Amino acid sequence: MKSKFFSFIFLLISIQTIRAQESEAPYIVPNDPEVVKNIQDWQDLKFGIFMHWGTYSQWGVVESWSICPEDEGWTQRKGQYSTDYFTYKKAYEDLQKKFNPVNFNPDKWAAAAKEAGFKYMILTFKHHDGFCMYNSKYTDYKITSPNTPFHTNPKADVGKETAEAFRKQGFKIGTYFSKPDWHCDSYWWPYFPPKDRNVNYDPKRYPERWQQYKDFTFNQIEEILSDYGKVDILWLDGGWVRPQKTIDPAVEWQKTIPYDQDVDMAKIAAMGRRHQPGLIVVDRSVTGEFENYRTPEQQIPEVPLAYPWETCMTMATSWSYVPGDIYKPAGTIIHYLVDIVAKGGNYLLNVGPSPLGDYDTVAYSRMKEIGAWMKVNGEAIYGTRPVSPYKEKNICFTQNKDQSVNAIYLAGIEESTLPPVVRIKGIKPTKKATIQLLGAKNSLKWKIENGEIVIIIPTSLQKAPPCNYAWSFKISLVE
């Protein structure tokens, strides 16, 4: 008999998948079987919306990073206080006294989430300028505070409010929680300026304010898991906030890791499944127990990746809000969408609200078509699993749990319909099968031609294909 092991780890012969993961540090299989069993329900899931929210909305500038003191594309500050950065801090650190997003209203979120297909969410409940999206007891820099306008809207707990607003809508609900807080004083202790975006003094040298630190994060992830509901994955962000034994100085990024910044994840991780059983624990770019999946982010691999995995993406250019930013076509989200679940992992898709608290009306028009599109092909797509080839020019496989396999078919930027013909190598089905076209009602008529299948498209089918962007053809035995 099978192990669990081998229900979720994807098995690829490839050599390609082989060779793009050589360098990687393996991933190691929790051996908590309700986390297993919970990674198992994610993977089929397929599709997550993430909201990335703070009261770095208001300037429309990118999240917290504009107060990190390096000198990076996304970190450049902008406006009237850029000139000296302890200026620009205290003015974006005031932003919470301007903060009130009488617009929020997470049910319509939810509703429109549903509408277009997500099945799980995540939200910054803290980012990495430390403001808290969630009534934190431990800081009083928080929506919740007396020092934001907000605090006395009945909806005033972020955290709560979204939350329970997507439970109720049935999706399986993550938090976004940063392990870098720059607010903190024991993190950028004030006795030294910040240098960059780790801790600013040596936790070796001054280990009680580390501890205190590490007391910190513990208790406010802590009250995010046992406050806030039922809670199915903790996604930690900030991975240079790491055992300095983890650094890997092949990694450009690392390589400016100064100290050694554990905060004891084995000691979080066992409180937070203490309070939610089965918990995924995302320890973002920390290759070891406690990154129970991998990210990457604004990007799709290559090839299949033989672990569990998730692509995290802006739908518009910003993970924040920005006012007329470019959102992505939803022939394009969905086109990565199917790229995505062919190599076998899952798509988080991020939407910045507004300081008002809504999200642009393009993120709505966007969520409802690919919620038009997601009504006719979900069976391709939810609950599937990778089968070889994978992908074969414009042409993208999955496999059902009755081991039919769908071909979808991407359409071309200018092909609003369907050829007369579609025509398949790598998959071989039998004698028996039956093909059908997603969205219309009778099988289709197909032949073996030269070792391919041909697919015969009628006429009317053409004309009116049942959905735009992607056609998912079924084949309901495959040798």
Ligand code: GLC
Given for the second form:
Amino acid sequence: MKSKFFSFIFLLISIQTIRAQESEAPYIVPNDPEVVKNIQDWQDLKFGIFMHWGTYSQWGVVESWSICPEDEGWTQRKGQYSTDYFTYKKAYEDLQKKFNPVNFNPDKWAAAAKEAGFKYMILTFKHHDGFCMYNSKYTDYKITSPNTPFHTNPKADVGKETAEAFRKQGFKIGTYFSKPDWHCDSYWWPYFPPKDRNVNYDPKRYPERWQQYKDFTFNQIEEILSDYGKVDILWLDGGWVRPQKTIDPAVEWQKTIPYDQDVDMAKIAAMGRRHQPGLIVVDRSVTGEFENYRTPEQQIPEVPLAYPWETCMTMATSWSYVPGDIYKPAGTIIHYLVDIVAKGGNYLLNVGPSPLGDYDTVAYSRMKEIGAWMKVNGEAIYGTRPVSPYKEKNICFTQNKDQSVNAIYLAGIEESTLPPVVRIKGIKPTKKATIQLLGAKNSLKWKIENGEIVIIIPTSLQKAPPCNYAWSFKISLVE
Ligand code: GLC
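One more: the block was the form predicted alone; return the form predicted in complex with the named molecule.
To see the whole picture, the full complex is given below, headed by that same chain.
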């Protein structure tokens, strides 16, 4: 009795914790049919590559956050400039003067990403530190500024070059843009010291300054959406920049937002869609009309979610490039992808380019392994939709548009051969159904036993599976 009581309390606490991080507000279906269509197309893609790249990559530190005067684990300042805040911020901003990623070759990235099976790309055009990785007209704090050695390089406009290279390979393009800008003097007004991640003055008290900030934000987003070719996703980070009325008191971190920081998303979204019809707008964490999909970060939901969503996750441990960072094994990445897709989500996997402008060699080798798996199993991933029971122990399910169902068996760490039989409970094949292991030639024998499908795997196939890490059984017809 006692233990039941405690597990009940534990359950309540866990639910509370999930609630405290993410809002439960209902998803709002966009009323523009072109946006709806674009979201559905994007849901078919499943797998995107994310890139956090900026001057911070030179120090191998966290992106932007070390200049945020909050005492959090991820904001710690280290090294010779860390004795006082202002010295540090200056040294951090001086990184601009040495940024020269001479090995930058976006065609090489795009080819490797395509081979890995990624279908869309999101690059940090501007992170919270305000440094623009594109040629903004509205600031000098940018990769194309004479202050930055790379500005003379023919590929200096990194945003443009990267978007073009990936577009050429058939990718959908997303631009990460931080709503807060810790370099801009109408966000962190130099008259006051910065206090935390928020605007450092009360916008209600200084409406003209806030208006300047709104205009600046609008203008920068407009140049990205009008001068950089086709953009499919505007991925807006920094959810504390939001109207006060959207603050959800049930979400712990939102309680600390001190001011109304309304940048007029309605105006931004309308402008964006004038330039880019059907643009998906992701106003992260600001549940409402402008969060066209949700973005659980570094986590996979326990259960399928009833709205469009995408888990963003690092391939290593950090969003930014850190020398010697530990990359997740390919098998783990593949299992996460399958789990996410079975729950109806997309997987946005981050690789941080180095200060010289290339991915870590480990990232390339992971991408190769993922690509080899995708070649065999891609049809069980792309274009699929979730299907009940979603997941049964180590088997995940997806459904193709022709209604066939894929049962994807996640192999254990030591499991390199297929088991002699695979049993599945939650799916009922019709009598005429065929079951095929993707990557193998012949269809497999199967029968129903005690209401379960029993798939029989010939010995030769057990020993020579068509791929590593996870195996997809395609069931042609289900009831
Ligand atoms: C976290 C990090 C932020 C990063 C984002 C990507 O919120 O703090 O720097 O850009 O994740 O989703």
